[in-house]
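Shown next as structure tokens: one chain only, the form predicted alone.
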Amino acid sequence: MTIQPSDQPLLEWAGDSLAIGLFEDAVELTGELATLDQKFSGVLKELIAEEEFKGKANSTIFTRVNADSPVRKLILVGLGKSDALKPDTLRRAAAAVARVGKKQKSKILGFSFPLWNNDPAASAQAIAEGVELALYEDIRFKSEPVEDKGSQIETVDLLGFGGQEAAITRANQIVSGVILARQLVAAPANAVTPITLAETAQAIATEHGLQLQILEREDCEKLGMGAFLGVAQASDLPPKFIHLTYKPEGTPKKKLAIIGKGVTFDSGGLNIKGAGSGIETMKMDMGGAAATLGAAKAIAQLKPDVEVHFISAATENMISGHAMHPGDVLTASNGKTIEVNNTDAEGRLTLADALVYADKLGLDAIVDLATLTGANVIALGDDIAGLYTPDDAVASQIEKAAETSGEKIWRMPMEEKYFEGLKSGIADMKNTGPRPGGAITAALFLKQFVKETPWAHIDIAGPVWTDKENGYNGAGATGYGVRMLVNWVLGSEE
């Protein structure tokens, strides 16, 4: 499929199919879409009166044009109020309407919307990221090719959008690193291990000229990693610690690091998920990480002036005769103490190394992601992340990036008194404290891991995974947070 912007006026267009976006209040036809609609002989007004279209934000309708018409269908799509338009609302109404295309069998399919803010690039880039997350299908796990029947679009032309092929060109390769963080986490966990999200970095260091270190267990021994080493010791897979850095040409202007959660398989260790815990879909406790590589793969491609370590402790938390026991005493690699209460509450425990590890790099921010708690997904329900940090200057870029990328996100406290729940009688703390507030407990016990640099912790286990159709997604893996932290690094060049 390609997207490309054009300045061929909308009067002139031919193709199979034309999209065009209303507002709720200016659903009148005036102007130019007047006079198209007088060329179409009234249909569009008939199909507003008929259909009783409103302009609802995201809500579309169409219908066929005569035979003799250089344009064989219409699609009209709602955009909600004028003055609430966002650079998301514009993606969010492009994959509704190339979901209309696709089943309409439309190979060529324009779209005339209006611009954001009087942003051509960034209204550009928002549709074409629209566009083809909408269409992503993963079929790589069917056993025959699935059959198009010539539903496959091949062109989409941007109409009035001339001059805006860099702002295509930025999406595509923000959306190749979604892609490949949507087929990270929805892969099972036997194809998705270790050391396949190794290979994964390897593949973008190769392709990108990135700097990559593999961490083999021998070397998490020697750094003391045992909290890390402590969830890794059940699996017959050797974990790996990934550290893939990309660094511009010349001085970079911050230093960052994004941390993701790789935890490729979650059995809850001798403290087993049980009967309706959802174990069977836990290949995608490993969003963190790659949403971190998708981060990678799209970061390495746009090239901005900010140098950025990606960092995953990966490994499987297993059951075994060398499995971790409830109430063994790790010892993390800054040298504090962890009595292990649960063993199911292992990605913090993964994190906390990863975390010390990137506290030593001399940088200006870490974030981390993770698949982190289901109290997360009880406070806040499964479309938003919650936001965790003690610094307001972070919290306040990572928030304006998500509101870039239309990813729902929402700052938690954190709040201090809650540690005492982790308070271990015979060690520096418990990895899980009680149950009321759990995903707060959880981030300030990653507070703990950090002692420099300013940080936030991300968890995303609600957003990572949708079980229907929800705006560009399809159901399955969203690819979270690629977006939002490729906004985060590129305003840290501001």
Ligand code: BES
Second form
Amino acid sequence: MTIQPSDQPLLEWAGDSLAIGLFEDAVELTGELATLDQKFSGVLKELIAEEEFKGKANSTIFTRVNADSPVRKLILVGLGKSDALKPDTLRRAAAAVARVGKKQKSKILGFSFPLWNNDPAASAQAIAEGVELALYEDIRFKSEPVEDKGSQIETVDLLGFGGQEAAITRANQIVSGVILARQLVAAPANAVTPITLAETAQAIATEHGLQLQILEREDCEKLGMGAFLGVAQASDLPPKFIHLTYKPEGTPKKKLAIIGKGVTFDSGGLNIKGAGSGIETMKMDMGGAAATLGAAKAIAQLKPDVEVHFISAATENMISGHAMHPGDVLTASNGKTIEVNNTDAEGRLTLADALVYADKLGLDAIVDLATLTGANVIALGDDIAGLYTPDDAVASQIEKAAETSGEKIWRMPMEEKYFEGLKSGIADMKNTGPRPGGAITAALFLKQFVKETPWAHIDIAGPVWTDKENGYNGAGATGYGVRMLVNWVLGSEE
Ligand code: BES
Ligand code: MN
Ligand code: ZN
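Show the other one: the form predicted in complex with the named molecule, since we just had the form predicted alone.
Let's see the whole complex now, leading with the same chain.
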């Protein structure tokens, strides 16, 4: 599929389906649209009246036009209220159109959409992202092709966006990162392991010219990463500490780290996840690492003037005769001791050593993404990530990045008093506290391992996955975080 900007006048465009975006407060046809309606003998006006189309965000209707017309079908999509227009409105509307166009077996699809904020680049990028994200389908694990290649969308013309090639290229680069993240999360735990995650990092490094360092178990031992290795010790697979680095040419404006939880399967350990716990979904527990590698792939192509370190302490959380016992005391690489009162709170143990490692790199900021707690899902539901940080500047950078990317996030309190729940009689801290406020104590635990660097933690346990189609996400892995991370890094160039 090729998405291309076009300066062809709306009235002259020819193709299978022409999609028109309309605001909720302006569904009457004026100007060019009125002329277009006349050209098609009033079919648009009739369609709007017949279907009682109100322009509600993401509502779509369509009709055929007469057989000899240069346009076979017209699709109308609602954009909601004009004063509420955001890039994500365009992204979602474009996704809705792409789905309709695909169902109609349109090969050539045209878009006539308004601009957000008079910004043709941001608008074209959002539309292109919406189309590509909505049409992506994962058939890697099917033995036979599920659909006819001949009935796919081939060309998408963005009318009125002439000259926006660079914005579309940017969309392609970012989407390649989102799709990588989706593929990594969707793949089962017998396909994505610490070994294959390291191989994926290697493939990105080779293809896009990044530096890669993989720390093996012995290297991690030398660095004293007892928390990470405690989680890894029951698995038959070796842990891999992945450190991928993008360095711009010239002096970087900022130096950042992105850390992702990379638990390729979370059985719970000896505190094994029981029936109804969703243990069969725990292949998704490397969603943070997936977003990290997806962001690396995108950033390596976008080439900002920012140095970025992509880090994941990858392992499984398994059971065996040499598993951690509940109650074991581990020593992390900053010397802090941890009483593991629950082996299922393993993500924070792996992140602890990754944070200590990143904190020593002398960076301007660290952001970690993790499918860390069910408690975060209870608090914010499936669609919204939790943002935890003591740093207001980093918080507003992330909130801004997420606003543009359309990934929902909500800042949560870092209530220091709750750290009392992690007090241990034997060690410096326990790894879990009481159930109430469980996502906050998890964040407070992580905070013990960052001393020098402004830091934010993002709990993505909810939005990493969607059970049903949701906007531009199909059912399954969403690739949550990649676009936000890219925006955060690009925003740090200023
Ligand atoms: N990987 C889970 C968290 C999770 C839950 C991710 C649902 C995705 C969807 C994490 O390792 C975990 O098991 N957390 C425990 C912590 C508890 C033992 C304090 C949880 O949330 O129940
Ligand atoms: Mn767990
Ligand atoms: Zn986990």
